[in-house]
Amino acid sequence: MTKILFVCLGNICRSPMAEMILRDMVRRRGLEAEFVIASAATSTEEIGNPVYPPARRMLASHGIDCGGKRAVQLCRADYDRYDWLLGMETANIRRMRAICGGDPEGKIARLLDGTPNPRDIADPWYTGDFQSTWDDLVEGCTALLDRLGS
């Protein structure tokens, strides 16, 4: 079983979108039993809050439900719980390493590091561009599944 944790600043836009997109991809391939997929925040700002409405609408426009998802914070124990901890941008990676006490097993990376065009995924909370975020997340999740041979 492969355990994946997506991480962003608040866990209300990018990381829950990535979580739901990958869950949908895995479901469509009939691989649900092979994965544990979750998401978390590096900050405490949004803990307990639902997915941000524009992110929820973007997911819904693609037939993906995120009902019940609430923001949670990354904790040190998550490093041992997951095989991959995938941040959305360089700032997330720095904070993830600090929270986890480093990255001795090389589990922490940006989601798009596994693509032909490694880069940060812009935060749509600030940009308002949920379509570009969607596109980047689909690209990253597709590359991840390809890399995992799933």
Ligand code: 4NP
Given for the second form:
Amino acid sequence: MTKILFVCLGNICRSPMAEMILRDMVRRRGLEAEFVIASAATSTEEIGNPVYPPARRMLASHGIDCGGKRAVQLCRADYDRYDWLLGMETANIRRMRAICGGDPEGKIARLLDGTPNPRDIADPWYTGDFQSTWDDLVEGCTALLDRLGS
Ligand code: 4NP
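To test you: the structure above is the form predicted alone. What is the structure of the form predicted together with the ligand?
Whole complex next, starting from this chain.
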């Protein structure tokens, strides 16, 4: 069993998209029983809110449903609950380390750090460019499953 928590600032765009994309990939490979996949925010801004409509539409255009996902905040106990806590950008990593009290087990990284081209996931918040976010997330999630040998 591998437990993965995706983290971004608000948990309404990037990290829930990552959660749903990885769940879909895992389902297609018939590996649901081997994974726990969730997402959370570093901030309190959007707690309780559903996935942002353009992010929801991007997922829906690929046949992926967000279900009843609501934004939740990362908490210190999540550090022990998950094997990997994967942030979307460098600013997330700083906040994740602060909330979790550091990273003694080396579980915190950016999603795209595990690719040949380590970088932040494209942030659609000010650009409205959800396609680039989708492309980056698919790249990161594909590399993640490859790295895990799945
Ligand atoms: P997310 O997107 O971190 O990808 O969920 C954002 C959500 C809210 C804000 C920024 C980005 N905000 O500034 O409130």
